[in-house]
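Okay, so here's just one chain, in structure tokens, the form predicted on its own.
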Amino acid sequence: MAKKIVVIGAGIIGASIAYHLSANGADVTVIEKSAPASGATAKSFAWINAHFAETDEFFALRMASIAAWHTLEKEIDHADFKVRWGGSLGWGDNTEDQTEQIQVLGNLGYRVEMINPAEFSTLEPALRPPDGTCLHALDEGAIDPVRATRALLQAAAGLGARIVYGCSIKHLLMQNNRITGVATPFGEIAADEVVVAAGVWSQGLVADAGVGLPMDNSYSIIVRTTPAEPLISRVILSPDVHFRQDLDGAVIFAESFSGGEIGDDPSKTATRILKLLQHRVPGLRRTGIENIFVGNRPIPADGFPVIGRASGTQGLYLASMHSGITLAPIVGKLASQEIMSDRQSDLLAPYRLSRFQ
């Protein structure tokens, strides 16, 4: 008999988690209590990338992600899923930090250069080029989360989960501290194993069955523009304002690719960083904004996933993390391994709640 899942949460960690089990036989519900991708997902800047990891496990398992990534691109093979590679180009004030962090990656094997400005004009060419020198990262990607997150949710859909708008969890069922299926405002639904999927309100969520889950998210602001002609094909991260171009020709910018401050108005902070991207990119002066997207960011307390089931509470699987559109693949894929063979990946290991008890 199949394995029964409930997956709460329709994001793009939940869509993965439940298209994976559901290749590995599982019986899936997902229970989204509004649309999908509508939390955390719809705000992201939806790089993919191991830029920016603070450890050499962190480091690995991102790069573990963007192959993933490729294989996963290959498997769905749906004409929303498509990832733009291309690699970043990024640069700051400071010189020797360029020059240092080109060394961190390169000793981790990451495929970094430094190019001058003549070399960032013939790869971005509608761009107006830095002064000085930047760093070239050529193996990343970006992706439109919104989309990429409603066909995994079809290919899961395809393989039998059963996927499910419009409905709020009141509470976890608990018996003899193991974690029986949820309840919902039209009943209860009963599971073998419910994974908490679900952004910000994973904390609350897991709460209600005593299980501590430490979080400091913080609020963000993403904008997207109006569609545009292609101009852009890399993720550029310039001092100002960090942007890149959807396939569909729409420009996703904010002051920086984690969202940056929103201050008392969304709207004047929009079009404040919209003239800062006009002036990077001068053939965008006649594009205007479409979308302001102000989103409540999941960040564990110490800035880390946490993945895994939760110590004391059988029944009971987490996925909560930032970086979720780099990490959904390989996320996806391990905790599917993980929920049906009980057998636990190294990959996952640094990642345990039991880190903060």
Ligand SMILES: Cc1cc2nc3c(=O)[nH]c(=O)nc-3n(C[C@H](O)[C@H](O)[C@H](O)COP(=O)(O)OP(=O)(O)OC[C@H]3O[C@@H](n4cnc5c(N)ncnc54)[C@H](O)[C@@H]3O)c2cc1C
Second form
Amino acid sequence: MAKKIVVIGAGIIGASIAYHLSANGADVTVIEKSAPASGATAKSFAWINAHFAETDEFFALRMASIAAWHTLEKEIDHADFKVRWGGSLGWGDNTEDQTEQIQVLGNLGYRVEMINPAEFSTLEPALRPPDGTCLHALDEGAIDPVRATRALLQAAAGLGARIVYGCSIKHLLMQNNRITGVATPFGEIAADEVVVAAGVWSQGLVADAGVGLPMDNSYSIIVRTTPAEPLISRVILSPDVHFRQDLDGAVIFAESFSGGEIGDDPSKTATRILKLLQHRVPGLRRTGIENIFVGNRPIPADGFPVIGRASGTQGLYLASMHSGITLAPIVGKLASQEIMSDRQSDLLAPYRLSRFQ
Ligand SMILES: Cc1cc2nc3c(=O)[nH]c(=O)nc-3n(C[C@H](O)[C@H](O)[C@H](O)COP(=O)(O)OP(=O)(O)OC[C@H]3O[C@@H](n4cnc5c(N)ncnc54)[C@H](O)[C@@H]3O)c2cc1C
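The structure above corresponds to the form predicted on its own; please give the structure of the form predicted in complex with the ligand next.
Below is the entire complex, every chain and molecule, led by the chain shown above.
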């Protein structure tokens, strides 16, 4: 009989795990309290990269996920599941930092190069070029995270997964240190294994089952413009504003790709950053703001993902992380293999919850 798995959360991580589990023959039910991608996923800058990996192991995981994005794009084959590959262009006030970054990333085998303002203008003619040199990372991309999550969920449903929206899990069911299912406001659902992919809400769900998940979440602001003509091809990391353009024309921007300070009034903050964007991209001077997102980023306490079974509690698999857009394909693939075969992945070994215990 197929292994019965409940996945809590239909953000990009829950969606990817559900898709890969379904592809591996599991009997999957996804339970989402709101709508698809309604947590951090909807508020993400959604830059797919291995640019800032603090350890070699984390770099390897991110690189594996970039490769997995290419594979998954072909597999899902859906208009909404298309990464805008093209790389990033980044510069700061300090060229020494840039030289060092190019060396570090280059030594790791990351395809990066230093380009001058004229080369910048050839790549991004609609942008005001930087005064000095700029770091060009060639193999990065970005995606519309909400559309991508919906496409993944649709693909999972096509493989037999049941996806329930508007149903909030009250707590996990537990018997003799084993999670046996979930309690909803309407009744109980039994499962051989429960995957908790509930973003910033994961901590509270597993705490009820006696599992400590140390988190250091943080709020930040991301803004989306009304659709504009195609002006920006790459992810742009300028000193005062980071931005990229979605395939539907909307420009996603913030003080930093991981969001920025919200300030007292998010709308005033957004208007101030819009002016910085319009200075960098003069063609956007008549473009307005469509949405302002205040997102809470799920960040495990040491900054690295928590992926895997919680030791001491059977039937419970955790997947909680920042950089979840970059990591979703590889996490979905490896987590589903671990859940279905009990074979432990070396790539995931550094990210067990046990490191905090
Ligand atoms: C401002 C910002 C910028 C970012 N930039 C990047 C970036 O450039 N690149 C990158 O790779 N990552 C980035 N991230 C991080 C990335 O977006 C997240 O790591 C990722 O979206 C996490 O996905 P998730 O599925 O784990 O969580 P979420 O998207 O939060 O999904 C969790 C889901 O669980 C549901 N849920 C919660 N509790 C329950 C319950 N009790 N019952 C049922 N359902 C429940 C929620 O409704 C939600 O839909 C950024 C995040 C933010 C906020």
